[in-house]
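Only one chain is included here, represented as structure tokens and corresponding to the form predicted alone.
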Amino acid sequence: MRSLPLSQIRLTDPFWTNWQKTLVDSTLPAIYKQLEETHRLSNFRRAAGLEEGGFEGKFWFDDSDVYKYLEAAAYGLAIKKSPVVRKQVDDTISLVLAAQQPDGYLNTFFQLKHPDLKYRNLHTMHEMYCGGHFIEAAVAFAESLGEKKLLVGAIKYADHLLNTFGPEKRRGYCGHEEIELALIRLSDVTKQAKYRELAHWMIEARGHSPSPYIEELADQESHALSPWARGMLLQQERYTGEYFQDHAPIREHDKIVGHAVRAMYLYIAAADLAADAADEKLDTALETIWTNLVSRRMYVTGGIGPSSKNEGFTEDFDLPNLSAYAETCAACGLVFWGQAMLQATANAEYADVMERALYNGALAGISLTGDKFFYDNPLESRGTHDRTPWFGCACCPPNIARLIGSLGKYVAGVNDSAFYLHIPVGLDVTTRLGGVNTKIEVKSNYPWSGEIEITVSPEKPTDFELLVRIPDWADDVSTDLVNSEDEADYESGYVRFARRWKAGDVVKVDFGIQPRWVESDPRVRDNLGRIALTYGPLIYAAEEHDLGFAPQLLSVDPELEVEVTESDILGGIKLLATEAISEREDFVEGLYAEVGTTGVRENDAKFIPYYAWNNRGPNSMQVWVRKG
């Protein structure tokens, strides 16, 4: 299975078209403003000799934010024209290409600050990570807009890597994975196998002992670039490599460890390696890691990586709510990896997780106005968490921006004889199926409604399969092939219609969305005696703004009816409400008293989608509420 080129798919979905309009009108200009004000663009001017001065900025990987902005802008401009964004993008591309060195190397931190230390500290300094995002931006412009100006520079950079690393050359790979998946994307767009081969070599080289990072850690000049790295990478003075998945060869991985975003990016590329080589052992390893993640180390929101200490994973079932890190980038990465696994297997279980992370853990990372962001995404707040326009480490804003812009890649897929609808959003697609140009139109008001209508219009009658994923939360699904007696069957989590299609054929599917309470494995200690409210793909949360008191005081009875109402708040959400009780805060007997002294009161408890919380200012919030 493969994703559709964005030129062949247009989203008509009311939910996501609003987000994509906001991307172009608000998010991209806001990010560009921050890139300018934080001197990220000035660094390119200085590296190009267009401005005096040295490197300015808190982090050595600031270039990557510029590239992710460009990638998001390529998708945005393919969706909606904007003279303002177009001018800013053109100026940025010119700066990037002007800063690139004749041999293809590009990294403003090293060019301006440490020109003699290039590639001396691969474990921490993110050179190839930044280069990977450069390549991804260039591929996005080529695929989405047919523009290859940036691609010329990306090819030059990739050829520079080929001349430096690989078999018979230097053994090395980046501490922050990204270059591997970028080289694979470059190989796809250029049809040059050499880039995929280098990516696969890097994946294979990782995790073998002795690691090249051990020598780097002993290099005093290298160490001076990141003096804190030894404390992160060594345990009792012993190198383990878990932080950046360098602990074992890829086929020996059996659980998710280390930095969450790095892990996602590695396993995206590894999925391509497994598919390319028909590698059963690697397939098994990836499935084992995935199962460990989603069954023991993933939040109900699709957020991953509970710890701020390593921005990643700890132990099974360690999923604290108040201190949850659950970085926005990590949820985006889970969507990306889920798609890679889905394309390799056509198994709907991967799409279930993609959907969960997309509508909850990732989307919570951006405000409804598109210009404020979360870095970490807790499942409980005492009123101290708030979105901000930017971060010192600003990876998350352009990452969620590029996910929103490229959403068409993730909602549907095709092969020569089948069309897969992974996420039932409204869309128009024109592609070849059964050897015939075919238009597919999906009408949907997802996630607020589970009713969808699919109209199939091939140029002439043709045979192919139409598969619609049945979400894991759907308990009551109905299907109807209008004016036909043909019956659907089921395959790997999809409802499947295999037939000869003619223009105007219509399929109707209803997933029967209803409010549903869920509970977690009791080994997740934070959630003992607590339940969470869901509505279709959405996780809901109680927010102080709607309750009038902190949701930590709330208790709900899952047996009581949950009312679903239309609302015009928070962009027009569906509001969920139920009868509940809350503890009284006016505890009249002093700090402690005999059990039964605390009074309770009846309340109408309202819940909003988790992605929409904190859009009315900081206040207390809770996903997992007490079961009364």
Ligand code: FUB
Given for the second form:
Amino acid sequence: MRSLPLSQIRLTDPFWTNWQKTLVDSTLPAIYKQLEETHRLSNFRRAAGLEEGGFEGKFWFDDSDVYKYLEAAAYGLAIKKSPVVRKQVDDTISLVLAAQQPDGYLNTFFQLKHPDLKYRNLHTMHEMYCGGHFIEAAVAFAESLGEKKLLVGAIKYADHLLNTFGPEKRRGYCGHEEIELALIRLSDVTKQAKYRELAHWMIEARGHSPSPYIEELADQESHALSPWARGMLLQQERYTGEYFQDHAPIREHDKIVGHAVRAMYLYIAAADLAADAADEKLDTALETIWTNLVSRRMYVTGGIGPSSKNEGFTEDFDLPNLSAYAETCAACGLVFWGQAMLQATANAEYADVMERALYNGALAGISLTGDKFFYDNPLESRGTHDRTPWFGCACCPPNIARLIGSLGKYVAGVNDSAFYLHIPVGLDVTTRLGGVNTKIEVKSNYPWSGEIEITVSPEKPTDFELLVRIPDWADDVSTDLVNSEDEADYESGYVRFARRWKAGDVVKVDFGIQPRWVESDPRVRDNLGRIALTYGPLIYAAEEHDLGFAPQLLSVDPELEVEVTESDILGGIKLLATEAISEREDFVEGLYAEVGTTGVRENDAKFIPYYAWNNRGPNSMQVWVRKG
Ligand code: FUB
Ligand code: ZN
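Show the form predicted together with beta-L-arabinofuranose, please, the one above being the form predicted alone.
Shown next: the complete complex, the earlier chain at its head.
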């Protein structure tokens, strides 16, 4: 199964069309402004010789933010014309190409600051990570807009890599995975196998002892760029490599470890390797890692990587709420990896996770206004968290931007004889099915309503399968193939209609969205005695703004009715409300007293979607509330 080219799919439901409009009108200009103000664009000007000065900025991978912005802008411009974004993008592309060396190398940190140290500190310095994002931006322009200017530079860059690394050349791979998946995308768009081969070789090279990173430590001069890295590389002077997923050859990985974003990006590329070689051992390894992640190490929001220490994974069931790191990039990465696994298997379980991460853990990373961002996404706040316009390490803003822009790639999939609706958003698609040009229109007001209507219009009657995912949370689904006696069957989490279609055939599906309380595996100690409220794909949270007091004081009874009401707050969310008890904060006896001293009162507790929290300023918030 493959995703649809963005030129063939348009999202039409109010929820996502609003986010995509916000992307073009607000997010992209806001990110561009930050790129300029934080010298990220000046670095390119300086490397191009258009301006005097050296590298400015806190991080050696600042270039990657410029590329991720470009990638998001390519998607945005395919959705909506904007002369402002167009001009900013054209200027940026010119700068990037002007900064590239004649031999294809491009990295403003090294060009401006350490020209003699290129590729000598692969473990920390992110050169190929930046290059990977350069390639992804170029591919996005080629695929979404048919513009190849940046692609010419990206090919030159990839050829430079091919001349430097590989089986007969140097054994080297980047400490932050990304180049692998980017080379695969480049292969797809150029139809040149050599880029995919290099990507696959890098995945295979990883995790074998001795790691090239150990040898790099002996290079005093390049090691001086990242003296702190010694502690990450060596534990009691022993190399473990887990942080970079360099701890074992890929087929021996049996759980998710290390830095979360790195892991996601590696396994996206590995899914391609597995599919390419029909490699059962690798399939099994990927399934095992995935299962470990989603059944023991993922927040209910689809956030992943609980710890700020390694920006990544710790132990099974270690999912603290208040200190959750759950980086926005990691949730985006989970959507991306979920899609790669889904395309390889057509198993709806991957789409369940994609949907969870998309509507919750990833989307919480951006404000409703599109110009403020979260880096970490806790499931509880005591009023100290607040989205900001930018970060010193600014990976998250352009990552959520590129996900929103490219959403059409994640919600549906096709092969020659089947159309898959993974996430029931509203959309218009024109594609070839059963050898015939076919229009598919999905009318939907998801996630606020579970009722959708699919109209299928092939140019002439044709046979193909229409598959609609039954979400894991849906327990009362009805389907209706209007004016037909044809039966549907079920396959790997999808309801399937396999038949001859003619223009105007209609399928109606009702996913029966109702508020539902969920609980966790008791081994997640932080959630013991707690429950979380959901509505379709959305995880809800209680915020002090709606309660008038901190949600930590609440206790709710899951047996009581949850009322659903339309609202015009927070962009028109559905509010959920239930009767609840809360402790009064009028404890006057000192710090400790007899049980029963604390008074309680009855409240009407309102809940809002988690993604929409902190849009009315900082305040206390909780996803897992006490069960009373
Ligand atoms: O290192 C590049 C990016 O910055 C990572 O993906 C994020 O976790 C942050 O460290
Ligand atoms: Zn990030």
